[in-house]
Amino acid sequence: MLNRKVLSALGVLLGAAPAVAYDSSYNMPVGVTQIAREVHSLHMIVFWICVAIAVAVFGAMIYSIIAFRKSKGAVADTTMLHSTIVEVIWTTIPVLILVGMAVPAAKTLVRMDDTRNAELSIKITGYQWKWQYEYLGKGISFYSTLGAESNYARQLHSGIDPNTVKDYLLEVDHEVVVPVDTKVRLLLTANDVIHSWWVPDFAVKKDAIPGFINEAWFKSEKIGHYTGQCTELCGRDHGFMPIVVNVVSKEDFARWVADQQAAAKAAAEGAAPTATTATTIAPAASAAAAR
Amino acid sequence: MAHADTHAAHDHDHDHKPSGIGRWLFATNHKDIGTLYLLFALLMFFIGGAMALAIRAELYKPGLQFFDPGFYNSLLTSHALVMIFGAVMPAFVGLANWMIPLQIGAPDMALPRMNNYSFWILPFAFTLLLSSFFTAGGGPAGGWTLYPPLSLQAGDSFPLTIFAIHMMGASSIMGAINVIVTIMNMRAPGMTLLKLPLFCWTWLITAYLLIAVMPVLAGAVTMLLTDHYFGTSFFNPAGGGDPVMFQHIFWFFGHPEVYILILPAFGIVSEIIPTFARKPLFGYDAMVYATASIAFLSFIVWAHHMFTVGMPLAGEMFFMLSTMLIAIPTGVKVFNWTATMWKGSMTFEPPMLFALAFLFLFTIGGFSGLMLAIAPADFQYQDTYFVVAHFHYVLVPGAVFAIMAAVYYWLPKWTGHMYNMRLANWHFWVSTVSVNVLFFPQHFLGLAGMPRRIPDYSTQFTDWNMVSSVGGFVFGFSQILFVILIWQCVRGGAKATDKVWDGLSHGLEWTVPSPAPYHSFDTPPEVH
């Protein structure tokens, strides 16, 4: 809260509050979680502090360039060589500014790290080049790959104008569905190389690393579609493994879970002849069913 | 007899140059080796630049126009390796070779044959690296950071890349040893360490960084090699290895490496600003201590490159706070440069223009660096174009502009000719405007959500990518002016005086004739 007050105060001071664009093509989205808003305000605070320092430092440089030029008859003061007091001042002031930044940053960092009391856990596995989502304890599992339309358009010399494709490169065949106002814990890993799962609106970016399980969480306060992309170079099609999270109401989520479980059950029964191996390949089988 | 002796000595001083190709192949003269390094760096700057333009061409609009995504990854990987190890580092070593003996009053570098060796490794290293484009599977495509397991998926380019990196590292270490031995042992009488020109100081510290971290990189890539070919599992999780360990080792090298790429630039700017402000550098001691502090901090901040790997909270906290500390000595440097200009008497010759552009634009890169240090916000910035904008601001209008400033500053001393000022001013203004058109919009792209290292993007990123690409092409082609200017200056031009610049003449290099004689300072000058 304090952060936002400081931010708006700074914005008003600089008369630039309206220039702070949200969800624009040139700034970070505010996002739809408490954490995302905190991160956004941290970003803006540090940004405005940098602007303020820049005004002071660049101002001094520009003033020197204008005022102390030989062509204007300026004579150099060659006795001005050193000043311990000045050095101490311009070491101390930055220290204070940094402490001012570090305190809110550390607080947010601590909150981001706290994955306790999650109401839903999803295990996310990165593959070259798709994501697998497993809803722990719910028997739901599926793969999510780039949507077909984008996939046609993105081929070299496809002849398809990407501007004609809706949500080009940000659409998938199977969206992750999560309930609104619910703390969702993510368990991230990978099966081949390192990937990174990023949804800017949740301010969640975490690497999915083979042999490791990383944790992250978000609690979306708004229903809607939120997109993101893999952000760790993972080979040829790194640019083509998007993430789409569909945040729905709790009732819609319950219905979706029931539908998925029914479909998975039907698929498992359909695959009865290979029942002995079904337990080990269950995720893949249900994913196939989900397709 | 006396006459003959003098004549012989004179001969030795000024005229005895080996001739033909042998002068360059078997070069032991610090000026010849410096020239070789600088020309090599210029060539690599254009090769790496051509790759960058290919990347900007592909990114001009959404959809894949020219390249397969795999080839695109090879381009961006090689662009980074060529620019870092082929262009910026050799350019600084070239400047060190030319200028350190001249600035400290020494006749040559301390270890001339090793000097020759350290240069001549480089053309072979880069031939290997670039020839990997013609192997099965194409060039290295895992990013210059070589993160496993991805880098282990490489084809035949892999051993070539690793061996090339080993050779570059050996070359850098030899260059660094030479710099340290020269500065420590060959200073003119009276030149105490705290009278050393700042370019020498920053290079001395850089050389220690190089010796400390290049072996770390060599170790990391050797472990990759054995993982790939000899069945070890240092980084392979399937065999119990740890891919994150590679990142820690790599960035323990990588962060000091970042300062290896910028500290000599600080030194250059600290030489140029006093000259054209006609006022000695403000706070010399503070500048030296700030440089040393930055070098020390560079060893304890590496994991800020990997905030998203899932470190424990305490680790993230430590690396966030230690990284923020870097702003303090860096700020001290910027403030001291500003104070040097304050109450000066400034003129704006090309070296000063480039140094001023450095001052403004490097500082912008510093601001985005401070933003990146804030770990919670870094989760949003990490691996996006915001990072690309940040490190290009500190490397292009930072390191590269400082190198250009140095060339414009010392070229008359090297060639004995003044260069075409009009052309130099054109080069400066076109470069400075276009470099901002090129890199500033990338901040917006990153904040709006565009990941780095992707060959194609969602359509909402189109506008800023187009702007960036236009800037890229203008910047790239404007560098041809630089080559024309150097070519003209080598061939002829108005005679340069010993002092060259009408400014505050500081440093021993301005006491020798222009062009600097082949063997300078046979008898050491006295420094008071």
Given for the second form:
Amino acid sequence: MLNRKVLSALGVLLGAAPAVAYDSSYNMPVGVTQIAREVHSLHMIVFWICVAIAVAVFGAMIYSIIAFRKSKGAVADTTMLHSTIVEVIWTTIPVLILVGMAVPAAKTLVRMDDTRNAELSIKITGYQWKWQYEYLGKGISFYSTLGAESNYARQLHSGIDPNTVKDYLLEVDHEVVVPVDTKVRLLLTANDVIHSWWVPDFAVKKDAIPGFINEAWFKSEKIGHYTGQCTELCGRDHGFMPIVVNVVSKEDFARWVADQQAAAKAAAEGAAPTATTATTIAPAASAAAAR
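Starting from the form predicted in complex with its partner chain shown above, please give the structure in the form predicted alone.
Since only the chain itself is given, any partners or molecules it might have are not part of what comes next.
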């Protein structure tokens, strides 16, 4: 009776595992790019494989402990010291599982490193503690630092409750603006120490290393604001150099580029800039479509 109950419980757990609900805030985001969705899918496949293995292994252990305990008169079998068949089985099964996980993962990794045919290139330089963005071929360059409201609230004895600050530590003074449905190539480096540029919704996390150029890319399929942070411990204010990417329509992006170029030209000529800054773009169409 005990054997049937244990086996039935294991079967129920294994069969129902993929249907178990979970709080997505503790999991990887599905993201807004094809690569991000593939990464999330691979993550969940590996997760449920691990769950199934854990249930099988710990289930067998618990069953053995209960069913063959000393108090029930169980005696250890000292005759079966070696079994070639068992060793072949417990070697072959893990190898097959690993190969089954490695093949789709390798395909996704290859695609993640394919920066060919990019429609827009942005050079990103990490500093202590800010980011510099240069739109290659467009004459646009600016620094992006922690937003003034968050920066003030984080100061010791500021008297401001961080919970009252919108997007606390996730706002910047200059956003990265890119067009939707466009392959954006990122060229990452650093000026001082190692930083790391990470935006979860794009499944992009790449180190910025002084003296080296690392490449990454993303192609957002949805308009909206997406946030990230530096994920490499880079000094005192490591936790205060967020990333904000504003994905807008291609028409709005073209207007933003024209505004930035006009502002740069006016500044070079000594005139007061009249164009909007990188943080003020909020087109009606983009705002309506933003998530």
